[in-house]
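Given next, in structure tokens, is a single chain: the form predicted alone.
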Amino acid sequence: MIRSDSPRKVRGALEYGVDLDAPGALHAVLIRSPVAHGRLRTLDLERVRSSPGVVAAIGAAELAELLPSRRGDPSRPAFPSEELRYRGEPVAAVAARTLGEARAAALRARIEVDPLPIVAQIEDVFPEWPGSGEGESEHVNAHVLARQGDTERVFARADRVVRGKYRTAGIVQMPLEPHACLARVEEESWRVQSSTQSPFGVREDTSAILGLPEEQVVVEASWVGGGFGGKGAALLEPYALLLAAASHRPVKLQLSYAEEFELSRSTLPSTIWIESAMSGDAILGRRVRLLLDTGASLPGRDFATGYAIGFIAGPYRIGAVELEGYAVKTNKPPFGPHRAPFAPQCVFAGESHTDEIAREAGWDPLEFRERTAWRVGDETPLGQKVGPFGLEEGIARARAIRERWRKELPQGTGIGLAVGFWSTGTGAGGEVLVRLGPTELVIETVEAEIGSGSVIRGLVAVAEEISGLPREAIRIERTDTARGPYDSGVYGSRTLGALGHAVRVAVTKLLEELGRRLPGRGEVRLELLDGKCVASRGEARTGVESLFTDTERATSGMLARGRHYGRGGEILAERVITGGFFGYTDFTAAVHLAAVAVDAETGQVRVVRYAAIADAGHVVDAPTYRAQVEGGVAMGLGEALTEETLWSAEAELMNPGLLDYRVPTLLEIPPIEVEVIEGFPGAGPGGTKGGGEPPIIPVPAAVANAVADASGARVRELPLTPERVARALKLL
């Protein structure tokens, strides 16, 4: 069935961030640092201001005039006045009548910098795992440590210890649409339309950076041409608003595609060490060590470190576990989340290691996982009880698929298995306003559809189930942060879980109120008859408009507000030594199989088949859910085989474009089998589980394990380029 936004997208009738415009709007360009690290000695914008078409040019010196008596977050200055932390950091901005004039003017800025030492890679700070006391380096912005059981004792009595070191690369989110926004400042209202996954998140960030009250900043989301985690925080909005304040004109600011690569907060490179103490098929203990490159990060990256590190240990019964991680600042742009933030990289390391220990012990890797994987009621390393979980069922289905493939595929084809898990993000708040009118049900939200269907289809599907109305009678209406109900954003597989619950609550309130106005007893449902909304109770049918009060008729219908603030899982605080660790709301399994052919002369890897088994809890729209799984696999294949950001020793991005940063083409995506498991309820409405993140999580690990199965070569670094595979095969 066609999604409601599809016809408009095909016709090009939707307004995305890059399409935003206004009468008299200026075009803006950022003036950026020429070095990765330095002390700003001179910033002279006089030649910029005298350039043709320029209306405003601003840097740190102009902030006091534009923001009198306001003080923003000192850790996040709009423009740096002293230290430059990364190449391309905005030091000023210019607005002109045309984009060409703005670009030409920006080149005339005079910037003089005293260079400072550059930290380009994790290894510049920690060539190996830091020893005692070394972790107190000024380059560390987060440290986490948790422990379950006596790891020293179990490692001392182990039959064998298996160790591995793994590296992962930075990944660019790669939306088709770069970041873009349009800003206006009118008296006390600082308004911005933006291609964003989180309007309230942008409002919060922008008000903190500019030192403005949150209620003074109004954010409205446009349609979003892809986000994948990269559009969840403020990026361009503060600069556009400052230029709008300086010029008294609307200002459009949009990144070029090269700038999208350089500034859009791609995901984090890492080095991971794992060692497991083994006795037979039992994992007595596991130590995990993580060094995470956060770039010139903002404070608070311990969330990325403390949340992600749990995925490395894996969903296995382990006697004792120690998890330790450091977030390391480098002179690269601040990094951020990518679809399933850092989980695919963690699972690549953890599942590669699990495959290795199984094979070393002489076990079939699938059977090893069957024997050791979490079951409902087991305990995580942080003491949380495992809830309904489709992992065991997923592995059983994987066994059947693998046996079929072995009969169908030619000899020499490697088959790799990997498992992963995720948690539906129902916390952080979700609210909607639902209006029942004479002919339709309207769901009012600040959130824009980012492409996954979670807003335009997922919320509608929940309203369908609860109300009884068909989808053509249910509409999403988007508003801004000044008028709309609060929600934290479309990210983290949380939209259906949090906002879906809010829709369920609001629609249920409407049905209950209709029940009070109707005669009789029993369940009330809604129907659409001859284009009108009708309330049904038993055999009776009543047009809803006749049940409205005079006020409701005057305001287009009955209103109900729904809100949902979920609770995360509880962990045992005594197991946390330092830093922030987080429990899981629910347990969503993903079990994947990859079949690959490896060229023994070149190291080229070709994925010939793929199977994704998804623990969905309850599916509210099957075509949309399957599309999410297929899209996650396709994106994961890029992480597995081709995608990585390449940085020079001077912390300069060497491949800021699609010629050198390679994403898979359609011809490189194999047939994808999708199997959906229902019946293990999650935290979302009706037992749904998040579907956006889980499908990407096991992909790099499944491909790496398939390469090892096909060739005997274990590649411990992402992506699995022909050169790295060839080196593992000892061809180079």
Contents of the next structure:
Amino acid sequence: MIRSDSPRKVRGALEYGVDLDAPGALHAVLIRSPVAHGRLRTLDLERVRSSPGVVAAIGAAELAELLPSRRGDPSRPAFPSEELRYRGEPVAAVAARTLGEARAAALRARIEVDPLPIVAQIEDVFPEWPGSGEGESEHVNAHVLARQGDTERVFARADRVVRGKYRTAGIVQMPLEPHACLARVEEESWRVQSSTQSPFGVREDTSAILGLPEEQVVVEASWVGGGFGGKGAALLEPYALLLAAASHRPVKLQLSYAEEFELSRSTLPSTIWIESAMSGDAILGRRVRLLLDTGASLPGRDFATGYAIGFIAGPYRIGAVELEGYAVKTNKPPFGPHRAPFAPQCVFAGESHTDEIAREAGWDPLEFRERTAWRVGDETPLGQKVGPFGLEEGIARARAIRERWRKELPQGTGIGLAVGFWSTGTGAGGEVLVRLGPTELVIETVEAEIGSGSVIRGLVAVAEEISGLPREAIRIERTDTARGPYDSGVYGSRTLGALGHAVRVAVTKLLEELGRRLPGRGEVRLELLDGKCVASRGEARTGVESLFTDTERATSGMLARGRHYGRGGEILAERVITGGFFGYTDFTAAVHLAAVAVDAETGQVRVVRYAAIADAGHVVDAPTYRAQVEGGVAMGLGEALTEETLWSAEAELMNPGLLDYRVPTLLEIPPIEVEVIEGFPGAGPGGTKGGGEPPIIPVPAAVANAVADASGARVRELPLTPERVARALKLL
Amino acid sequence: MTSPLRLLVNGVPVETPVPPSERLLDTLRWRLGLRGTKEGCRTGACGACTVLIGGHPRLSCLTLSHQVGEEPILTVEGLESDPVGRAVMDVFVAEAALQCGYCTPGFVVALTGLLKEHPGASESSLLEGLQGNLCRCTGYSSIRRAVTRLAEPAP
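Can you return the structure of this protein in the form predicted together with the partner chain rather than the form predicted alone?
First the chain shown before, then all remaining chains and molecules of the complex.
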């Protein structure tokens, strides 16, 4: 069996956030802003409160009496009392006996708003690139600028300059399970069970928003029906807790799919300009300009602009680089992380551009990348040395796959190559508690299995490797933030690298302690014999129970803590002119090939083959790793071809549902070939690199490059809908 | 306003008061406690709530409970008692044709229904029959591998 959660999942036997229930639980609905921007003049909940079945209705006015400290963090109020910043922003909440009653009551709220001017899109602020350093505006959340070398000089002496302007669409994570939680407030304890990727992250957010000490908020993850970055921060938990405090009853709050589209923080549109100064086949210099819509994000909370912008420049040897971007504040919902946040969009621009440079000069795009790609020891634009990196080997493997495809695929099929890179996010570190009992090894963590297998399979596989025990003797035990060891969450492809490392440390400690209790010298391993954990050293075998102290025998066995300290890469500060840039922890390559057929009459793109070459570092479980690559590619194909949030001039989301926002269906995903490269180690246990995010990164670019190869149509806007392809083909 | 409703769910007759406008999805999950059937989009677009009614795959979010009548209902909780259902679940476990598992009950129920309706169905017709079920995690790759094993070998 590949995954130990499979038998319960095929039987529908696990409790997800949407399945949570408690005797007497009320059902809650959020009352939301009818406008994208305005000043709240009146919020009258009297008619809500007098609706049948309603037990509590709360808005900004009720916060003070509900919160022990009278107020939370004024910069992130639970409910706004003045300015409404996006359409659908929660302004109040209601709890009733049934969901139907809560919905009916919510419609009776009286909300009066004085409208304010709406900034719906980037172009409302900057119709074009504002010019370097010229983008000062009240509508800018962040400005980032970094420079390596003398771009002015190299552009002046270039043989030619290649320019491109690219646009990318807003997308949503759309896990099949919407956000859902169940809250209870009893005495001092504000307790919430939630479908979350980060119990401690939710605790931190919730305690700040509600002005409660962190220990007073207890978060427990349920099983999670997919997250993809959307379930990391607190979203529903503060509202559910406030209603539970107001009603003195448990409160269930769950988003509808339409609300999931409107409230989940995800990727918003961007415009990217790239200029490359060329001399022969050398890239003398590159200028990257980025305008990223960050919606109604709060100032200082932008993480994407200064991180992702490096991916636009690409993993290439470039003489001089200038990176500049603005995070533009609009009246869309706030920006948030979505599987490899904003990287597929950046790589779409960067890798489309790289292909254009090569094709324009008559070079094979693959060979051009082969010659220009970073080698180990090269320097990034921000001055980091490139560590172990499977890029070169990945491109070599792509060449072999392309040769085979060219023989196998019919004439007219286009083949596109794109490379991406990524770095495992470490977060703020983390800890696990490992317990060795007479018959099993238990890993205690607050983290839920969100689907990737990183917890249920990845952590177990690390413990297997280190201890020698078989997987059936190793179990994950999920706990809550009151009892469990701290960890910052299942995101950033970090679980194996951070928590897996902590597991390795803890299990190693247990083995060392067993070594002190056993006679002789040499390595200690564990095995399972007749259902018992047995320690071996050389030829000797000893049941671990006989090695326990009296206390260990009376309690739950031997205990060890393992810890991971979050860390990132160092960048050269003098290259940063302004804004927050981040170093890479490791260098993870993803080299992809797409083969497409383009309908010459309709512009419809069909992906017929796909190959993903993954720089894994070290694989602890091959089927689970491969499944991450396959899933990432499929999600990337959605970003490439169909997924796009559509916004009105009033910043209203026009397609909040699966009938109008198309995610890939079964027959739209071709067979995916996966090749794994090991031997370029990352920072995780045994040299693992993050696996969840890299496989989505090059997908839109690989498809766009394949479309250009098949048809000559260069589409510089995501997604590649039939209409955009047809326009590029001059059919429209 | 509710009216009494009799249903045959997983071979067991049940009687419960249900309002005329209630969806079968909600009756199963919240009145009968059968939460293996998952609530997804509630608009018939995702397939997570698929159950068998009279042996046919149906979306319980678009079915009113009072519409069902005497047709037997099979949910994921009842699949184990069905030989085809058991085979489908075994193959999904063997291939790990799942990740978060949220869409999985819908997939195994739909596939069981397809295999029962069309014994000996080809792989391609089974895949076509599953297009109404969305999965956001697997890229459908492991699900395809499971379907390959369940389909009759091509002649």
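Rigid core here is just the name for the largest C-alpha set that superposes within 1.5 Å across the two forms. Since we're looking at a predicted model, the values are computed, not measured. Positions refer to the first chain, counted from 1.
The rigid-core alignment places the CA of residue 52 less than 2 Å apart between the two forms. Superposition on the rigid core between the two forms places the CA atom of residue 71 2 Å or more away from its counterpart.
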